[in-house]
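Below sits a lone chain in structure tokens, taken as the form predicted on its own.
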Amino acid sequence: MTSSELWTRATADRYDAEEAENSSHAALEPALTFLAELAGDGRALEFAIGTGRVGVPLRERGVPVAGIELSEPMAAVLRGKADEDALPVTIGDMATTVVPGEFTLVYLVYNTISNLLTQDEQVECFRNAARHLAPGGRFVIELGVPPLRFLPPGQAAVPFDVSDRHLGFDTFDLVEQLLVSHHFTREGEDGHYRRGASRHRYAWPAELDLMARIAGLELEQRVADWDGSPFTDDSAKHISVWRKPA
């Protein structure tokens, strides 16, 4: 067991709603298209597929996808959508867990090797996604940039979302490397919210090069969004794509 938090069963339940939009034909375009070329005519593995947000449409548009997930609860829901002969997924974590075969590509989406809350863990994960690389096939991954240049002297939180309905917030351990996601979400209309918070390891760009060369991997491309868009100083997050030398 690594150290990422186990997502419950109430969370997995309400997981698809809270993030509808996110999963709506519009946002998830750009990154079924991305993913769908690097597969080109071989396998996809999705590290923590959870309720398979991304790995069902992908499966969807003809690219054969496995996946691993360390919560039951949210790979049953996932089964809900795509039978294990459709789309198998192995429990475990994507640190360790191996599964049968070689894939084109692994793609580990939505800032969730964050999820891992030690460099040695994030560093296993590259190996692990090398080890089921076939040669020139690659290794995806969708993270923030740590939002530190919000975070001015004394203050220790950076809010990343403020609506009617959700009040999102990190704050910073600097030292470990360690953030907190508050999460306040409103649920009806008589002024009830929902409190909720994950711990997350922030890493940069350049410190996952460098996972990447301990695993063998070569950095191809970044870029800032799914759709291609250059990364910059001013990018909030990134794509990056590693490739397994041929």
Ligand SMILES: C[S@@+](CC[C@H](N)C(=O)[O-])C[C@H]1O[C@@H](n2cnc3c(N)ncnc32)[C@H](O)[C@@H]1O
Contents of the next structure:
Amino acid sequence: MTSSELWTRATADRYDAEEAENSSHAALEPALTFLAELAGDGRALEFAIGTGRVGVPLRERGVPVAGIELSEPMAAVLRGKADEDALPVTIGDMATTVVPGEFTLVYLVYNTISNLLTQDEQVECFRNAARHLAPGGRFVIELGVPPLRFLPPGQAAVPFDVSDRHLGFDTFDLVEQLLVSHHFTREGEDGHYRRGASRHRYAWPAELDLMARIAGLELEQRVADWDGSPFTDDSAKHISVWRKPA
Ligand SMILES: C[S@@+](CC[C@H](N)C(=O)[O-])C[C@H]1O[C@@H](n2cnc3c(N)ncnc32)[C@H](O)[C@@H]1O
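Provide the structure of the form predicted together with this ligand, given the form predicted on its own shown above.
Next comes the full complex, and the chain you just saw is listed first.
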């Protein structure tokens, strides 16, 4: 039983079109280069592989990729792009599901560790990554830095996207370390907006380092983006790499 919300058929059917900008060759190139280098000659396992936005092009680069995905509708969209032999996907929870074999790389991108809504499950996710790694293998996470510096006392919401097509803002439960991302997305030209919301557990990089340590992994690298730019006070997100000791 997982705390993650289950991604529905309707969400899966919309996902690739809504993420088109972040799925282009140009947008993905730095991430694919980063991940392919870490995978080396070994195999990669993507936790929460979704519709294969990253996994499919990484496979096309010659890296053998497997995936774990909770939502059958999301995995079904991936299946339209790559068959089971080319890219095996196991339906299950990334915190607990075990797949056969050993991997030089396990990766979990696009803020998705935050879909696990409890600290215990996030720790289990690190342990599950470590379980799948060969000695010397890496676990990579892409995650936003909690935007709490934008939340002055008395203010409940932080906008993250204000455009004609989409209004997005987060609201926070600071006691439970949870946030809700609210989305109003324009559909068609009649001025109609669809409302959506998703719940997340946010975590600071230092908390993730502690989870990694519990799982027997060591921090190797933290950068601000896939291009390797330095992580600073003002970074809005981070790419973190933990290594399983050889
Ligand atoms: C933002 S999408 C990311 C998909 C893909 N990794 C990408 O970069 O496009 C989040 C995905 O995480 C999956 N997910 C959420 N909780 C999960 C869990 N506990 N175990 C496995 N997959 C999960 C969702 O079903 C969804 O496909």
